[in-house]
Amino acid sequence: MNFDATLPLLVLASSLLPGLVIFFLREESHRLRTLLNLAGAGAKVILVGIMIWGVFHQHTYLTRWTLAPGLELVLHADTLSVLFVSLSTVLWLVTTVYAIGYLEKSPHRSRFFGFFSLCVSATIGLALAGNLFTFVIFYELLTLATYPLIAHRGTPEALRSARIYLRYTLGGGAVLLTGAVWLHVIAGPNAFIEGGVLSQLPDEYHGQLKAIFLLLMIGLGVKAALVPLHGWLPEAMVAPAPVSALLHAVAVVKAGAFGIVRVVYDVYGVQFTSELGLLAMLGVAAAITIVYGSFKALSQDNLKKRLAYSTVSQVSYIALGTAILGPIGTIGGIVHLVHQGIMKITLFFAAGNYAETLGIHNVSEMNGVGQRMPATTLAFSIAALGMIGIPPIAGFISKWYLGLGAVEAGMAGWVLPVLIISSVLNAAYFLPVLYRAWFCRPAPAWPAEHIPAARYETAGALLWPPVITAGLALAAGLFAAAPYSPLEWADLIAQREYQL
């Protein structure tokens, strides 16, 4: 076997295999823990650097295993995959250490860290999977590996949580496998192919195909918080803030909703999806839920909790972005992947610093905060107004591209609307929180116990991270022009996907 053969194993493998190891060490072995977390992210960013090139440049990694005749087991590199894995991997690595100063003086640390290289683990299989079979089995093993890290703290509302999560996921993941087993029995291998194959289908199966795509839909819809899918995710809310940003920005939440890109592109194929009259459908309950997820947003004086509404709203730009036929929409939806992926992990890591260091919780709290802690306030601050859409940050690319999509694809009376009311509504539960921090009277005094003695405004390991994932919000709107950004990649996709 080959090296191109081979390197999708590693890419996996740089993840399981330390993940594997860190459940067997003691709680007290803290620098090898560490050393094994932070060589596995390192390898994976060396090795998904080399998978870039090698994709721009046309190379094929291509990883197969035959379990029965018909039924493989294919690990595949393209534009699409290539894509999210690298969100995944440059998010794991700056996950990671922020998790390691998180957890520095926590409890069952080795199996906390374990179930999270698992949890990456799964999201690369997802993201590299060549067929609908593999993804779907990555796509359990999500469930299944993020479930103890939502219960880690194992209070009894970290199980109810939990459980909430198990149902919703467990029953998404078996509507999924419905329809992927139908799709099957009258389609054959579904293997993931640039404008898809469905379409060569005789006109007699149409029928079956619109109720394997609903399922499919239902399915992943259950982990991308489609509404009314969505009830778990705010829930969840109750896991350490690692989990939460992994939740949103890198793992569960993402990998819903690259699905449904990967179903309406590489399956189904967007002019076939489109025939058939099923764009419409996705964008209606897309535009639903982003409307939906902004004004539950509104109401949520936990920070967490708001953020978490927010996340329903913002991820369903990108199924939005598949829904709006053309190449436009196609990039604004996908780079919406990466975008909101930093933007929002941003958000988290911020929350996360607030509740550890000063004992904040609520928005209600937050009063006079950037004085106090003004380097995690600015990093808060960029990733919103990004959220809002204001230039020159990421997000403000991903709904011009968007909205440039509807205009192209005749669709502007609705899509524009959705747009302009969700930016609105993103301003009015975000500009009140900053307007707190930076400008209200400071609160009398925090909780004595959560100020730190060092003279920096929280660990260092929590502080860099947000700062990190800040600028790159902000790079990624400055140099979107640049080679290899993340809107420079959605346009090669999409120029795939459309065969221009």
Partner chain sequence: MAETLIWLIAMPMAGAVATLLLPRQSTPIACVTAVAASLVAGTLLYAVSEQGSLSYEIGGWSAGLGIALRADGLSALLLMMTALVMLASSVYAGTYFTKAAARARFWPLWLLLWTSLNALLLSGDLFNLYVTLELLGLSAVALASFGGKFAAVQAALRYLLLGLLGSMMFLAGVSLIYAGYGTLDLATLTLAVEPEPVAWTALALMSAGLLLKTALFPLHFWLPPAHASASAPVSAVLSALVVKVAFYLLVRLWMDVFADLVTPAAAGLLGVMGAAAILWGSWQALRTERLKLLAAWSTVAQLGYLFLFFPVLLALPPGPARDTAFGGLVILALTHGLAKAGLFLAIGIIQQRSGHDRINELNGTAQRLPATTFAIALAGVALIGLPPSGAFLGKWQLLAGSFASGQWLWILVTIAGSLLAAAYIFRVLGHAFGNQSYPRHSVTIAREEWPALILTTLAVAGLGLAGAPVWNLLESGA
Contents of the next structure:
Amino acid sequence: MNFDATLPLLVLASSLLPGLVIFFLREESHRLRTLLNLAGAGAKVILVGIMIWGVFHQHTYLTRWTLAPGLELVLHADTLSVLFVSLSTVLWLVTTVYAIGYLEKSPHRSRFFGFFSLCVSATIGLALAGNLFTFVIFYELLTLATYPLIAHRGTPEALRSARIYLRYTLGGGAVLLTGAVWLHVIAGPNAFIEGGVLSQLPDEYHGQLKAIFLLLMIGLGVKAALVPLHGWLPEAMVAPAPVSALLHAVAVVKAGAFGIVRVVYDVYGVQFTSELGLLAMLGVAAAITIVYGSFKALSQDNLKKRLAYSTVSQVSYIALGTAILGPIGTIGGIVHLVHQGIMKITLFFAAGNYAETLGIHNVSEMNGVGQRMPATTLAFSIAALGMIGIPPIAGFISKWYLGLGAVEAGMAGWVLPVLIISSVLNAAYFLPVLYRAWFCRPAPAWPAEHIPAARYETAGALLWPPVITAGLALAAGLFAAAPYSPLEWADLIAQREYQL
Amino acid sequence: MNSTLLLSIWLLPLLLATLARLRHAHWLLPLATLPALLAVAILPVGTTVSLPWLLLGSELGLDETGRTFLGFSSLLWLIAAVYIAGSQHAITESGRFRVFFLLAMAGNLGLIVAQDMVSFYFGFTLMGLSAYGLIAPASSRRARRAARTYLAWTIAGELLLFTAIIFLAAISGGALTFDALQSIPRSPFTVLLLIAGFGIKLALPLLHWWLPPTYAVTPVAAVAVFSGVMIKAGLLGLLRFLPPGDATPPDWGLLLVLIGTATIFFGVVAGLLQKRPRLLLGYSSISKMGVLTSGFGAALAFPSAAPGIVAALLVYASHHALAKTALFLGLGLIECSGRRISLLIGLGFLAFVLAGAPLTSGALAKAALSDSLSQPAPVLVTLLTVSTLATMLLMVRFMFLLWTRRQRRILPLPGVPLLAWLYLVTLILVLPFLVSGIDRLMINVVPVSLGLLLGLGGMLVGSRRSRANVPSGHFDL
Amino acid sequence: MAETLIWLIAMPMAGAVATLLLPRQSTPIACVTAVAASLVAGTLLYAVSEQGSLSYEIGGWSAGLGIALRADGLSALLLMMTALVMLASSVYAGTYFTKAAARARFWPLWLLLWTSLNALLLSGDLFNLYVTLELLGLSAVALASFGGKFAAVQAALRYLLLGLLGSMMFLAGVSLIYAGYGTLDLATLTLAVEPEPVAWTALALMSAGLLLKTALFPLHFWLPPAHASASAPVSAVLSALVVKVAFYLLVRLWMDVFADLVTPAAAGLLGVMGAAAILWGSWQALRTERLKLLAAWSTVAQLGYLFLFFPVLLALPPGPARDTAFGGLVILALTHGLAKAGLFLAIGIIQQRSGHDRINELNGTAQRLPATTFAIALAGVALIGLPPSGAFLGKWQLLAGSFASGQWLWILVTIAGSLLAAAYIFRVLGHAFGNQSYPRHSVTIAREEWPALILTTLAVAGLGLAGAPVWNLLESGA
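Right, and the form predicted together with its partner chain of this protein, after the form predicted alone?
Below: every chain and molecule of the assembly, starting with the one above.
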């Protein structure tokens, strides 16, 4: 096997193998576990770096493995998968560091990091999936790997949330599976091909294709938290902060959104989807979700819950971008895949820091926290402003392209109002938090101060990750037009997608 | 070299903002304006720098308009910065205030040198949002409410602007520089969005609700930059986004003239009703923005005369910026250390300047504007004259309010702020004579004196009544 | 190579005799036998994949007179599964039964069961099949009652009676066939059989007997108590293998020998019964309080999936499409065999450690035994049919076949069954996340935990990721 054919496998293995080994490590072999985690994450960064370079220069990285007649496990690196893989890889590295700091001295760390690595492996597999069958496999694996992470704390509350999570995702998985099998029966192995292939099917299949699309969207919509399939996401916020970060920014929610992008662009083809009248349907669902999520976020006092509803809203920008016909909308949706990830992970890191350092869980307890934890709060602020769409932070770039794409596609009439309403609502639920943090006088004592201020405001492993990701969020917006930026990469994807 | 200098106009205030929380960082504030001042002094007009990697591909540059704006803006930021650095005000002392001051400065100076829509929008947003911190929302409940109102309007304005920019970008096929957009026809909807968006910044009537509460609670040095400098970003925005010429239908110019006229009188009438000097000055700013708006409308309506009108508008804007800042800073001196005759004399002079009395920069500005308007729209010249009279009335009222202000106790004047103020007043005194001959400055004699007389008369009547009604002389709103 | 066929029967039989004669050394003997027999099964699998189906006539007498052994792809795969499950369970049983005397009584029966399983899978004529079926039933009953608790004996007795009833019906069918066609050799019969009342009646009788033995709904009622009250290694083998070989016989009869007689209505009837089994079995598994009952009810449900394949296969055109779907059936059966055996072994460990198997009181135990809990989770993945287990591939084929033939009901049932399975599995797994402290090592009782873990891993990763050879084997060994 030559290198080009093994690279996708290596990228997958760089988190899978350490994860499997970690399961069998003794609880107190802290150093070895950390070493394995970081070595895996580091190796993945290097491998993905090679992959980015290669895909940019039109290399084909393809691993095939036959599972059954007509069913092949295909790992394939194209521009879209590389974008998602890079995002997961970088954020995994950061989150691993954060998780090591966060779970210091808490029980069951081997189990946690084992499943943590599995979760990322599933995400990577899903990103690299070269056909719908492979995608479904990793999609289900992701569900499995995430369940133990949500249930990790073992409290009745955590178990309840994990159960709700399962109920939604397994249900969604079953619907997705049904759709995938049906499509497989009609159209054969559905390799992901830029531009899609289904438009070549004769007209009498169009009815079935519409039904299948609906099934696929419901299946994917559960993870992407499209209203009304979003119920699990706010519940899942009981999980430890690194898990929330992973759920909201890297793995689960993203997997759903990524799947929507894949199905629309590389299975159906965006033109064909539009001809079937399905694109508008997706757009409406996304629009409803965006507005609804923001509205719900307004009334949450629990910080993580507010962030969770914000995710519900923000992730649907990706679906919205997909629903906008034309390269610019595509860029907007795809680039938001990355931007939302960086910004939301920052927010969750910061929320975790507040909880872990000072015992702050609610917005109402955040008065004056900016004085006690300036760096964390600064990171939080950058990410929150980015979510609102304030330039020069990454979120602005996403909104810009979504808006521009909508105008060019003649959909400005409803997309722009949605963007505006959502921005206003984002401001309405984020700015009061910032106000409390920076301008209010702190209460005489914090709810529960676990980590006293020493050299830094909190433990180093907790502080650096949000600072770094906030920096990335800023850089992604400020240097959006620079080479190798997420925007440029999304542009490349759109070019190849529309054969420009 | 040029590019470094242009870039550092933004970059230095931003970088210094990261240090501004340090304990003795007062003097970082004036330092941050140096690149801008230097750029005004040495950069030739027409310098541009392309930064294709920044944002969505940015272009910075210094054109004639930008240079004027940069000139008065950087000067006034400098003076306000020195004023703050030397004063001992509890709020402006705080590191947080300094950070926001520098951020707002970066945004303001940045949007002036921005030559593309996205950079402009970045600067505009940075300035608008950072100014929230200048209102010092934590100081009182009233301040908090005012700040919230300000923020809501600002965000609304930014979103309107964002939408407009999106439409412009879509029409232009992705071109973002103002140069490229020069001749692209604006759709009526876009024009409306732009007028509304910048109208909020200019505090046009019905879009002005944020202004009075904000001016009432903000530390005075910050109000000075609010009403002297930052408010002008609205005019610059109009000039940049709606260049007079083929791109904008002249009908919109007429509409703007009407809106501007309404604004002039709205500002004066509302100002006359105020009992707090700050608010009166605030409404006076609104009125002056009305002058600028109708001037801009005239430029749109008469594209052939546009270059002259725009040049005159620049003079007028500079004059108003200097005079209004000086008025607020002087008022600040009275507020912190008590009423003194010397300060009142200075403020009285500034009141005449603002009204456009002969031999002042006000007269110069009025002359420039009348000259450029006399050909295409003589009716506007008349309007200007009436506005001069009205402003004088307003200024008499202002001086009266100061005169009858309840005196608490006299404190020693802070040295550095006083010097900064005096420097500005001297500048205002001297500048017209450097720019123009005396004969051109001998105008406005009739409206100003008429306004003065009317004002004094009204004051006499009013003071008799108010003495009967308000025994304590407490004039808070 | 064909000698391997006889070795597969001779070896466990010799082991059974040896353990009977040397009770003191019975455990080492049994383990060596198990390893050797598994190696032979592996060899056979390899041979079939290389050379196609094999046959061997004992003593050189031709079919009809002597005993003929046959192995094609299907039987080779089932033999291999049998070997793996028996080997793992043997290792497990070596420490599970703590008393030496108990072990000495256990091994001869155990190896006899293995002998009869292998013989049944290798038999090529109906009479031998009847004999091995009877032998299998008896040794299974003896093992089920092993352990001596009253409930176990009671359940075993019922098991015995119903097993005998099934065997009698099967025998009746066999007699009819012999009367009608004068031969019992399957290969000969395949050519001779005609769609006529004799054949129909015979098939109906044999099928009824076998359905009773595979416990297809509504003939399932004996299974849960019998499987749940036996000792862990025995439950594993009963659930994974004993019901499975009866099903194997059904497949042979319906798909091969009497293929021409099968009508869509008959296959549909089996499908409906399978669907009912899935729903009812899963529902009962969800409701039960005890872990072993849960596993037993799950067997009832899982067997239902296998029967859903009958109408689907029949509706597909013969050729690659049907072969692919048939492979799905086989891989589903294999996965279930390995996973269910692993599940029962794992449950046995938990039951021994905590002294009970009540689901709601599992908290501490599940966490003290992470490897066992993990094995249960893997088995769960296979039972739900999630990727990457072999069951996922099987269910994919089932769904694909249903879509292709437009049989929407089976799709709904499959999906609903999978979701119910998820519900009962995660009801158990939820207990693995309490706040009890974690042991120093992941694996605490190596000889019991590893067999469970290996079986379930094979079911999930082995068959799921390396399952393609199953189809090749079925093709080359057809």
